[in-house]
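Quick heads-up: it's one chain on its own, the form predicted alone, in C-alpha cells.
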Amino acid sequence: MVKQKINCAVFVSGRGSNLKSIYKYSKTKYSKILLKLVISNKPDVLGVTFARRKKINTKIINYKNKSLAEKNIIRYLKKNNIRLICLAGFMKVLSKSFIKKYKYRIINIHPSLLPKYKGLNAHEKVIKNNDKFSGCTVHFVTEKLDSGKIIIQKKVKRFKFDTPQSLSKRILFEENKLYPIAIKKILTKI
C-alpha cells in the first residue's frame, strides 16, 4: 500500500538552489513529499523562475505589511493543504504567531554549524574567528532566530585561502545534499 505524500511548500527569496534540490528529491521514487507551493517575497528571482518553469503553484507575497502578508500565506497554505514548510533562503523573519500555528512543521537551512553564527554573515564570522570548520544545519524553526532543534548538520573544512564567497560556494553544495536528507529524517514525526 502506497502512503499518501505530504504536501510541502518552499519559501524562497533568491536563487533557489535548495528549492531545486527539494524539487529533485520530490520527484524520486521514494520521496514522501509533493512540492505543491512556492512562496517568495521577491518576484524576479531565480527561485521563482525555476518554480514557474516546473509549473509549481507560485505566489509572490508583498511584505510591506507583515501581518497581511502572513494572512495571505496562511490562506495559500490552507488552500494547498500544506503540512511541511521548508525555508530555503527566505530572507524574512516569520512572526511568533505564524511559527506557533505551524510548530514542528517549519524547517530551515542555515549556513553555519549552529548554535554558532546565527543570523546573517556566518561565512565572514567563520573567517574572522579563524575557525577550522564551518558547515550547514537544518533545524526546526522556533520563535527564537536559528535556535530550533537541530535535525542534521554537515561539517565543511575552512581553508586558509577561503573568502566568504569560496566558503559559501562549498557550503551551498553540501546544503543541496543535506536538505532532502533532513526532510526524509523528519517525515515520520509530521
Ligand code: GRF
The other form holds:
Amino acid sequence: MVKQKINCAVFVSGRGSNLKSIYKYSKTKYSKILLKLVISNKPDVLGVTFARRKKINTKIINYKNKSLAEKNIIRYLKKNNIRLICLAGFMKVLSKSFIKKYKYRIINIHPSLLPKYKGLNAHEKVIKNNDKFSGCTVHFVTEKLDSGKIIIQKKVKRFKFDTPQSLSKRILFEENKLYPIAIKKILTKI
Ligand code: GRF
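Same protein, different state: after the form predicted alone, show the form predicted in complex with the named molecule.
Full complex below, order starting with the chain above.
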C-alpha cells in the first residue's frame, strides 16, 4: 500500500469510460492516487451516475457564467486538496487563469496522435485524409488547445472499412488503458 496518496479530480461531460478506468486504477494496491472529486458541467450523464454509485464526491457545475463556474470549481478543488486534475471528455475550455493556477497539474486525453487533429472530430479527419494510423494522446493542458507537452501516446491502426464510430471504439479501448499509465508516469514528477 502507498501511504501518501495524491488527491485527484476527474472532470467529465459524458459517458465517463476514462473516469471508470482512472477509478479502477485508483483502487489498485500500488496506486498513488485517491479519486476524491468528480466535476461535471452536465447533471445526468453516465460519468456522474458512475461517480455517485461509487460514492465519490460529485459536483455539477452550472456553466452559465464561466468565471463563476471556475470560481466554484476552484473552491471544491481546494476543499478536497486536489493536486492532480484529469480531464476525461470534459467539453468546456478552461480559462488561461485557471490553467495557470494548476500549471503541470492538469492533464487531458485526446483521441488522436497529437499534434495531428486537435479539437473536435478527429476520427472524421483521419478517415478523410486516408491516414494509415490514428491513436490517442495524454498531454499536459496549457493555454493553447490540445497543444501541451505530450506524456504518452498509443498508435491504433486505421482499417479501410473503418467508420468514425468503429475507429473511435478501438481508440477508446486504448484510451482507457493509456490514462492510468500516463498518470503513473507523471506522478514521479509531481
Ligand atoms: C474520449 O474519446 C476522449 O479522448 C475525449 O472525449 C472522450 C471521452 O470519453 N476527450 P469518455 O467520456 O471518457 O468515455
